[in-house]
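In the block that follows, a single chain appears as structure tokens, in the form predicted on its own.
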Amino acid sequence: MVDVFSTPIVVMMILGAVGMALPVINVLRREQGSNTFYAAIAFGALAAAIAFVLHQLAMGYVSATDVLSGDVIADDMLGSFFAIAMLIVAVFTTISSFSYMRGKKYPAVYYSLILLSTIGMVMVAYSNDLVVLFVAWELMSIPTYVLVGFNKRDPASNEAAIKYFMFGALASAVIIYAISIAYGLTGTTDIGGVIAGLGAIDASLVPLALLSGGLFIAGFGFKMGLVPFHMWLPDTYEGSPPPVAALLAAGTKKAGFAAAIRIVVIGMAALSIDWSLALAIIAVMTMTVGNVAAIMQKSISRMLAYSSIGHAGYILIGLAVAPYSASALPGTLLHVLNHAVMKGAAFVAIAGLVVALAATHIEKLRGLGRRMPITAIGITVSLLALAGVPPLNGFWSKLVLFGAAIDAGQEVFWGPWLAIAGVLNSALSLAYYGWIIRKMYFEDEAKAPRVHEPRAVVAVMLFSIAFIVGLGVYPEPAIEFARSAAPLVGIMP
């Protein structure tokens, strides 16, 4: 039984009426402009679905994390602190997109999007059924096509819309086969119904729970941005509007991580077999690849892509030492939120580089803390943070990943590795941020002008600066709730 008065149900619902209600309102205004009109009407809703979800928190509303509860849309904490991470997301995205669609046609439609694609990713975070999860995946990927592909004359934007959806098709291919050997394997698409019901199969049919598992993996890391399922990311990031490739690189991705979560994690302790190893190496590839690929690229939007990268491999670290480590599931929360904001306050940068330079190529930003200067600290702040300097709030979380990992090596002799393949991919990181800095603050371009800055980017850049440091000072509030949002996994002997 589904209350309709919980948390996803309501936060849907906000998000469903103003997302469906929008198209409508441009109709009957008979106009294609006003964009700050729907861009605000947005952004309210948006703010309504934070500030509720945050009500339910305060009043103790939402359960404990437990995949093993039989809802089929779970009011947990888990949920709860996936959609706060991907309702900052969509609030970032709305609000620079203020200054980057001003004078572009469909605004309404645009802003619809954003909406219902946001839909999506909180009910993949809420979801506790197969099906439900499915629906939900397919709901936050379709409207990302579209807006991938927005600016229609733009031939980068074309392609990549047009690999984006190649690619995101296939990877729904994969997630329902996965559903449909889940499903024959143990009769339900509870997920809790199905990792009980993989724990008591016959050993025969193990090989099948495994298939099953590893498409699940591969589904999911299409969105996670896993290698070798990354192909797709880097062009679509670059050909996308730049407020849309903030969504993407710091809020649908999360969603990947939720359903892994939900489904490979818990579903591996079932199982009583040790993923982990294959886990982490993946993460020390999808993290290495990032980071060396990152330092090669001459466009800022690619440097950022293949960050987003390197970051899942950071993040892939605590679903690997899971079973070994009480504070990894923690861990990954926390980067998660963390990377939300990093990423999408660095990308939300661009979308004001574009508004006032029409450029994104490295070598534009000489001179940049002069021309931009409050761009040019939110970048900064951003990227230092993303490297994990201290006292940012990227340095907390990687702490508590890598040191879940240090953890996980009183029972498997890779932990440490792990933990030091982490530790050297970050000071790889400083590289190619370090060069972005360097642009901006020591080759200063001669007789360039102070620019205007957008006040919607400006207003994005303040707050993200004021959280990154806010939790890099007093980083407790979030760790603590990290560690209650995070599911109960059986650690292995």
Second form
Amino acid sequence: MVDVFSTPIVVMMILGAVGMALPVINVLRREQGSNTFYAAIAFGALAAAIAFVLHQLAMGYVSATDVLSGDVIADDMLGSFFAIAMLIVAVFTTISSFSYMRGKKYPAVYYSLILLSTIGMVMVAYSNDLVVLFVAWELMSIPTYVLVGFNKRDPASNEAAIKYFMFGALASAVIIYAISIAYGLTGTTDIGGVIAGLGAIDASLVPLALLSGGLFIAGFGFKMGLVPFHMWLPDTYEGSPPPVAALLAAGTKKAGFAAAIRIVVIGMAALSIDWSLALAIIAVMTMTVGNVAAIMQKSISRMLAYSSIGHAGYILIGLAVAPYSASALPGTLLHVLNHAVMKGAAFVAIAGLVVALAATHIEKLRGLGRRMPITAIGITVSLLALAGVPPLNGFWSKLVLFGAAIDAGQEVFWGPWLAIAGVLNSALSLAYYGWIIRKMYFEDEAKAPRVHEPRAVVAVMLFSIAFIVGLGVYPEPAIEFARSAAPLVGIMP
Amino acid sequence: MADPTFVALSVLTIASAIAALELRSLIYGAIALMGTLGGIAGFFLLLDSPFVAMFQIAVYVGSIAVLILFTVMLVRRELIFQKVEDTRRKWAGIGLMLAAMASLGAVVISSGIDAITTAEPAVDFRDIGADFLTTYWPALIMMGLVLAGAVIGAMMLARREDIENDQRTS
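Starting from the form predicted on its own, produce the coordinates for the form predicted together with its partner chain.
Entire complex below, previous chain first.
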């Protein structure tokens, strides 16, 4: 039985209690407004949750990554790593909503749903059983369907919500189909048990095991934004409130990777089933489609949406070469953490733009370097980090990822080609990131007046710049943490 | 030779699912959906899971389908949908569905799934309940949170802002 005082349970209790209390407080106070009040409570809960996870890590109460523990929830390093990344993103979302939600209706519901969705993401990362994983997946998804459509009067928000809901429901159906096949073949829902059971099945049933693996990849791939399951993503990120887009791009997407690492990668290595070439092809398609489409966008939120499709491709490189290189999964985890902060910061900056200028069109960014200096620096640093420019943190995670792909070249011929595709795509992405930076700093004819930058956005920008530059200059602690959290996958001969 | 009960249930389930999607009237669509959900309950009975079958009937056919019927009757239909006909997309969708069904079906049929037999008796519902309160208690709490989140979100989305508060309470 799961210990009541284990990390995931305590995090669930803190966030769940506050998430349930917010709407009740709203009813008792008999008022609509006071966004700051609810935001502060939600922020306090998230800060307490992060503090608890860090405390558990510092005290050494967290076990090494283990899918075979037999419990439905594993209080392990892998889960804690993802939990920290997701909680940071939830904090970003909450802080940027301080200014975004000002004057909007139903703040209590808004923050309550953010907390509930965060519990779902964290529990996906910790779950060690397919039933728990699926319930956590739904807990993560359902609140975000509402959050995406939160601007009820905005047709773009409605369209985003409908598309996201349809694809989300389809993804859930695909996952449950995969779970039912895995359960049917092995008679258990424990992930360790499923992996062991699939290793011992009759040869005639192997096609079904492969089908189950493929359906898992497809189901998780919807949330991760892998090509060809990415169609919903740009419309949804563009139509949803920008802080929510940050939560989706940097949070729920990572939950897909957490689930994929637990099931697909570990299962793949344990079964010696060769999914890696398929994953490699999807990785190349995903990064290329994302980056090529990003170049053609006129809206910065759409551009970032496509760029996050591209980054899903980079992260997938790590999953594809995981059976052949020991540094693949650490690279994946490192890029997940870095991308969460980089992309989260970029979307929070967009939330600031929407509040201050009511615009996301790239032409409107002209002269931003003078009009909103801190936001512009935040955008610049996060875009350069996304492109992988040294000495920022994105450079190191890409280095480890692409290095792992070259490493894998000793076993599989296509390994180095993945690295080449990654480097070419990074160069391509620098083109459109550079275009935005040029608009902000070198095109300023109108001499529009300086605007007030929302303080909440400034706070997130300063934190992100410190994080991105700090881990860029001194990356060892993050690399070490990623290495300790990555599960040991049997390296294929 | 396939079991006639299975064939009859499959025809009922699939035909009423198509009807639920295609019927112009939302009311008939909702009633057809009840047929689909009832057919699935029949599959559970065939699979020796009477408890799940009863749940399927009580929850899905009994309450959810009725809830949908009520919603359809209470909401003015012309406000929700604007019909857009796109024949090419329709055929592309049908083609994609048939391709997916054929490939999934081929994998399942060609595998040795018929050979799997289990000597274990049908799971007792007491065991399911006990599992939820012991091994799966975190999942039970999360399900509570899922439902709470769904209700909170649905109330926010469904709330009409053109009616003032005092009108609503009076």
